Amino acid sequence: MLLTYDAFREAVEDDDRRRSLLFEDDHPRYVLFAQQFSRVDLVRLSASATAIRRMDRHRDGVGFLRSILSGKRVLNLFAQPSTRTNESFVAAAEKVGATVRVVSDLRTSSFAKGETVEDSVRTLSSFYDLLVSRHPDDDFATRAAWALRRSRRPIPVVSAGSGKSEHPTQALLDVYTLQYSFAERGGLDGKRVLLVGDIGRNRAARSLALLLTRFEVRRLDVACFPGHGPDPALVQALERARIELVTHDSLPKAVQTLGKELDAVYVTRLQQEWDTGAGKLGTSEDFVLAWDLRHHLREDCVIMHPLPRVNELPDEWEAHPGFVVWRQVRNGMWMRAALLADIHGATDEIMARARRLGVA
């Protein structure tokens, strides 16, 4: 029975039927959520992401990435500025041989004449074998799924970041990162995590804290602005995990009464394009994480930031041997590229190469 769309929002919003509707035989067909993927897909996605870094350095490796999605189109519609985004799409969509094309300019396209989701994405799926979407309205890419899963040609769609709520790539690339820095220090399990800025606004940062719910973190503390915490959503996933939140008004203050118990510090900006008549960019130094701070962390403390940034994390912050954001845009094309091959069934295949060629 094809589910109406209020019916199949509100089962893909239920933790018991969420899985049978993104994904088929164990593979995500839409990606709408960071909470959609357990553990053993986390782990899976990330050995792929290392399969496919290390490959791509590999003569022989290079070749067979080319050939796992040879002859496939991806559509990258966003709605929303991005070039990090796009660009690590468009990267990760090459590296498995996927071509792309990027529709950004939502003006020039027949959503300008007053076209339903439905009917776009429907007429769209006609010439593309996959979407990614990046749109300011929440429920974009969830009716897209939608749409499509009734459709004749129902080809995956991947969100890219959803309103002020979802970004589940941007979730994945973190977690990998975090995974790739705690590697020899017992990985997520048991660490402490300081989410920083805009959280309630963020989608990056409330995405990384839903995933967080599948690994054994018992507290999460997040310095947050005033009247931008987190929502009660989000909350109420951290209770159901039994992590404890912990909520601070003031960045300085949280570092320096949590100091070395601190693993990773996840800082975002402050996200001024949803005010209207926002004023100068930029945000108060009660959420700067200044660099006379470092003395309060270790030195293996991780220090990420989803980017772009404004002025809440300084350059100076790029000579503390925990700075992985660069490392963490570059993650971002791995994981992806694992996240569009898995959509295809080629995980498998992908790790069975990299062990006869030595790189798993």
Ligand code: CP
Contents of the next structure:
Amino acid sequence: MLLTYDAFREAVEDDDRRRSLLFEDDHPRYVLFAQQFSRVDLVRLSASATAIRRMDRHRDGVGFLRSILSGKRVLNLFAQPSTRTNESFVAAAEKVGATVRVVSDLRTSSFAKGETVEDSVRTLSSFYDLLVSRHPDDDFATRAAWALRRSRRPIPVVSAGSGKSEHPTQALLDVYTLQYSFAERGGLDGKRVLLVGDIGRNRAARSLALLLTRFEVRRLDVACFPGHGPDPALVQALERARIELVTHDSLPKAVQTLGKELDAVYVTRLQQEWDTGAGKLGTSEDFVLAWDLRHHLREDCVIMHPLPRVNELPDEWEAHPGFVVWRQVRNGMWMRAALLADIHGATDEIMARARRLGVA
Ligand code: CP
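Given the form predicted alone, state the structure of the form predicted in complex with phosphoric acid mono(formamide)ester (CP).
In what comes next, the whole complex appears, and the chain from above leads the way.
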């Protein structure tokens, strides 16, 4: 049965109905929400990302990786600025053998003439095998997935950032980075995470919070800008997962209070691109992780930021043993390569080859 857009939207927001619409044979076809991934999916994608990373250093591995999506064409349709997500998707697609084209100025496409999302993405599906989209509209990727799913060329769609609501592939790489950082400490289960910044409008922090519901995280602390706290849907999702949400109105006070109990601090910037007439870029000292605050944290506390940053995470933090921001960036490429391969049902083959090469 063909669903109307409203019925599709309602179904994909429902925890029980989402999977049957967004997955095919247990691998993702439409990547729209962090919470569409189960813990089993996360384990599979993380193992594949690690195998791809190791095979990329192996003479026989590189050729195999390039064969996975050989002949496939990926379109990155980016209607908002991006450095990391766009370039890491390009690098990831090339690692697994696909060719990529980037369209980042939608004024040069027929969107500018008023063409609908449906007609535009159906046209693009004639020329490409997978669409990666970033758009200021929360609904764009979902509408594209809906339109393509009911078409004769139902190519996969991956959200690379949807409005203020979701950045699912950032959450995948963030969880991968956290799991890697906690590998010697039992993984993410039972860990204490502090999210900092514009939680209401930072889609990376929001998607990460949603993905943390897949772990035995019993409490989540957030230090958020006044008026930019977690939205009701996020609060409800955390409640359903029985995660206690504790909000703080000042980062220094939160760090002084929680201190050595914290396992990770995830800093984000003030999302001033959504403000009209925003003045000087950056945040007040209430939401800057000042270098002096290191004395309250453990040496193994993981320090993350999805980037870009302005003033909220000073450069001195690069000297902290828990600073993993550049690893986080690079993990974006490995995780996105794993995701592109998984969408094409190639994960089992990757793992089998990695075992044969002794890098699994
Ligand atoms: N983290 C992130 O989404 O960065 P970009 O905006 O540069 O893609």
